[in-house]
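Heads up, the chain below is alone and in the form predicted on its own; it's given as structure tokens.
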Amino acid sequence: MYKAKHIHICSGVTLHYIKTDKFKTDKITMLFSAGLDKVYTSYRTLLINVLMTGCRKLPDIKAINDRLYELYGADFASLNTKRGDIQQTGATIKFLNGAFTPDKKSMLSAALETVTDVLFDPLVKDGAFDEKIVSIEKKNLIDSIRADINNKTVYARKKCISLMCENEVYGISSEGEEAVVETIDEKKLYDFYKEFVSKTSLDIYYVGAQSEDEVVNAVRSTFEKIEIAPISYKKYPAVYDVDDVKRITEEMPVTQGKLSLGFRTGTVRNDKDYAALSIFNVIYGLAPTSKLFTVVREKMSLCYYCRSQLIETKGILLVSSGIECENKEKAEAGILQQLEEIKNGNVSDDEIVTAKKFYVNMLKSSFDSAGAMVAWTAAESYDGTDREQDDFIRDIMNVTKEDVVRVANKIKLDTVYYLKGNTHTDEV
């Protein structure tokens, strides 16, 4: 496996190197983290959008594609994710190793340049970014907003989460709210962004085979004139009580039914409860082997699909399930009863050794990506942990039927949303 190095680079931020001789390529993975912010998240997530379109060095989509050609044919990408109660919003760039290109020269610097141009030294006129760009980046974001919609599956999951934390802040969307993305202008944007860049922290990945002294020095050099003074954002504890179970039908002219159910685990991905909760989820729905799958899908037939996924920084278990209408209650009290029956302890020794295997096999198929090592990487520094995969792993392969059962019984319903079908069609 692997571990990360965190080196302080300078006020504000923080590079985190993970040295692998695995890949023919290297990744640097720039990431601003902020607290949610039912106005700001929607600045941040259009203001990405914005800089990916040109820099003052690179000015429009071909200058930087001409400079990816250069570095014989790189990837570069915008991100933003929600991590918890923050919102990551960055670029990520994966280049050949300088070991396989024809002079054998690294790329790494200006792999390094090319992202720090379009993230510090955007294309501004006159106090303000270009007009034209943020009207079409705006209407961009507003589309993909309104598109989520479109995705019956998708729609209904995040609907589900944002019933169940409407009162907490990871309940608001990292893509933004329309109405808020109507009223951002051009000025209004780079204001936005002075301040942004000065004041979030910022935290740098690197995934490859250079050497630790040349990586630094390379980023070092790069950040020796940029100043930032980061604000810290606050992190929220997780819900664990509920008072009464939310249930919420929306209806829609779709066929297939969408029925989602929220809990409350009582565990989050730092607690030592955590590996068992992780089995348990295998156990219940996560795995081709799960409760869900082998019980309510394909015994008493009464899903499309239905499995279950943590949302392991606060603590929630999702399930989510295709049905038809007319199913609606048998997969509910199924959903429910499957989760009764590990409560009860009706979990068989093979289905825990079934359920390590699965897990540990598909936590080291993911750790061969360079992108799931930067995942690992910076959900461990969000939670304030520094495991090796290793370590967890280990105790994956020592959790019991005991512990199944226990972290079980910590888990409570709390919303129940169903996207109900009221007309016949083929969307689903």
Contents of the next structure:
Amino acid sequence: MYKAKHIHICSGVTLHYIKTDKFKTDKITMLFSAGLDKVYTSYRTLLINVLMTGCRKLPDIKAINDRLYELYGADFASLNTKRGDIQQTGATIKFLNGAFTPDKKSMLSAALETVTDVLFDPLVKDGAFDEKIVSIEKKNLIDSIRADINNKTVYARKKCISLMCENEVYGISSEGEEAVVETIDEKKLYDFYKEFVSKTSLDIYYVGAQSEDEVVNAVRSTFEKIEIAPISYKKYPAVYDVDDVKRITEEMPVTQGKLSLGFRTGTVRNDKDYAALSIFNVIYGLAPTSKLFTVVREKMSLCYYCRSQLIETKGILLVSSGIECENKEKAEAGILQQLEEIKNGNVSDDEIVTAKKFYVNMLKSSFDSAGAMVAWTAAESYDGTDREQDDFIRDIMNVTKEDVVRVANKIKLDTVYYLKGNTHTDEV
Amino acid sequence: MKFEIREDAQFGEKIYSAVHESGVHILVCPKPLFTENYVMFGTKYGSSVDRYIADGESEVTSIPDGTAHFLEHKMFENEDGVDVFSLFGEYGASANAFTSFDKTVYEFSCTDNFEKNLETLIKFVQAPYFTKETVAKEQGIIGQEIKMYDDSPSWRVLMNLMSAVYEHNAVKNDIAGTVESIAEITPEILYKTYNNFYNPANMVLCVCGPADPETVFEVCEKTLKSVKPTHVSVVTEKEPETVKQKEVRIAMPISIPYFCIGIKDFGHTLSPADKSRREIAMTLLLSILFGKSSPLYKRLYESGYINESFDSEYNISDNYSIVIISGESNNPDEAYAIIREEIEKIKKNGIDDAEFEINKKALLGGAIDVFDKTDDTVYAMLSTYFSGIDFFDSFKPYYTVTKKDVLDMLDIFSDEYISLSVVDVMEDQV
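One more: the block was the form predicted on its own; return the form predicted together with the partner chain.
Now the full complex is given, and it begins with the chain already shown.
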């Protein structure tokens, strides 16, 4: 069990301190939050990629990595994710706790400095970023936007969500859009950067064994010279109404068809019904004991994977499956039939008990992961709440069969996306 | 059951070990501060076995490609018709399994009811049950799994590389087999394979988490069955030293070409201790040559020939060993040419002392990281056990490896041992 302590560092900057002696490494994560936006999302993504390739003190990839290698191979990575209607960009560093290094020295300050050097002290020439770096990262970003198609499972899932949410802010990709990326240059990006880091909200997450005082002091001294004017972002209510079910089929020369179904549940993470929806999801398609796994995969033998997931901030339920092209109708009918079963109350007490155990096990196992601790804390902060997992576990244990049937009956099909195979791949 | 305790003062970790009378080795790494227990029960048998001489026989038995993986799937069904997942589900555990080239592993993790779940794991892995009907049904499911991999460029580029590097070694065959090969699988084949390769003496059970080691041994004592040890010899054909094919290319509907460079090695024929040393020396060489701090990485990245996906690794097991350098590139041929050029440069100029030391330091830090996740710890315990070395001892070469050890690894970086596999972008995709 753990609890994050929220500490105000300076205007716009909050430290979330999580103390644990479990790990041999410490983790520091810094995340900027800003509203999803058709134009600026691309800027932010490109920006974080450019910043990660060098800063004033460590001017190229080699210099940054030499510093990380000196810190016993610290892991340093950029972050760019979508949480509800906001985009979170930043970086995370994981480094050995001093107790486990041969020289027994704490690396906290050096690690913190590496992250802040990269985020707040970039490589600038004549009021612009380096032209060559920006052009390489533009190309890499465009490649990466196009690369979605290389993993057809992920592609089908993303496509389903973007079609389903095409008129919502949530439908904006956190990666950015090719057309926007093309228009950015080193000067525009630097102008954007100056605005971005001076008006933002920055959350810093620390997970590790060092004392609160040590961490707070190190963070305060690092942020002494940094000035930030805090901003707020807008959140939109989750869409629940569905007029007509959207059906989109795309053809590609693939061997296996991919079927994705998007549903609206009308329930988001901080709603009273969320615990019941979570249990519904386990029973429907998350667990290997679920109806989708045991019926559509095992009994009907239609696919290798058929599972459901929730997008908690938007109340979206997504079912994904990989199937033989001729079985599309059968698979879709099977998936919808299992939902009907739950709506009609065909859920046993055993299924409820097993689902609760599965879910509680999943929640508790996240206590052993620094990344999961950060994710929970960030989700709470997005929801404007400060619950502990124990509170949520209690809600889960109180879910009844009636609750599950009730939330199931609120679920509406919104979008059916199908990636259909048309030829076999060519051997050259 | 008698057990031993080994302690490593530097990591502050302990391993409890015991051998059950059946021959199963049991290793426990206690993590009292953690919430979840992670358990793996594995056999040293994977997809790279295609022929063997069974216990008590003299003729060679051939098995269809994909048998190890098929068997792994089928173990989840019980004689009483109860699905194994539901048994774990009853006690809140999350269970899974995987098959690699050289091992098959059954695993679960749980935060509650540890003893019940451990019993379930041991019982189901020791109770094979196959019928014609269940085998036929699985052919449909695995057929879809194979097709899923058929559409994955990262998998195709790797498997094509393996068949370019190897002439005979069964590691070149797809782990899941093909739709045709799995069609040949029968309950009889599965039983025979099971009886020969799931012998307790060929297996290890590893636990990491808050569980009390003595409890683990007690559950094992009362649940593990004793079976007569089998003597199986795996049949392999002598593999030529050089690669079979220099280059292999296909095209797929993707956005950027994928490449994989393979360097054929024979390190797997060494003794366990030498293998472990070689693994670290080679990994260090790869870090110096291809790591993010290397001049080569900077050159390739800044010329736009690689992106963040660029990676290198050394795989060494009992049956094969290979260096793999992989990535995505808009110009894989140019990337390949530059990589070969830099290899020649380092062969000529050697390695700078500072570079050697800093890479060694980084590698050591990365290795200690394995203790922070129970699944990583368990997998490392299991793998080192199968390699025939002690888990804690496996870290020693990180401290003792020399520059000469690393330079010696350069011997295999020579044309006749290298293959290139590329998946190009298919034109007119849609």
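Please read these numbers as outputs of a predicted model, since none were measured by experiment. Positions refer to the first chain, counted from 1. We call the rigid core whatever largest set of C-alpha positions still superposes within 1.5 Å between the two forms.
Asker: Aligned on the rigid core, do the two forms place the Cα of Cys303 2 Å or more apart, comparing between the two forms?
Answerer: Cys303 C-alpha, core-superposed: shift of 2 Å or more.
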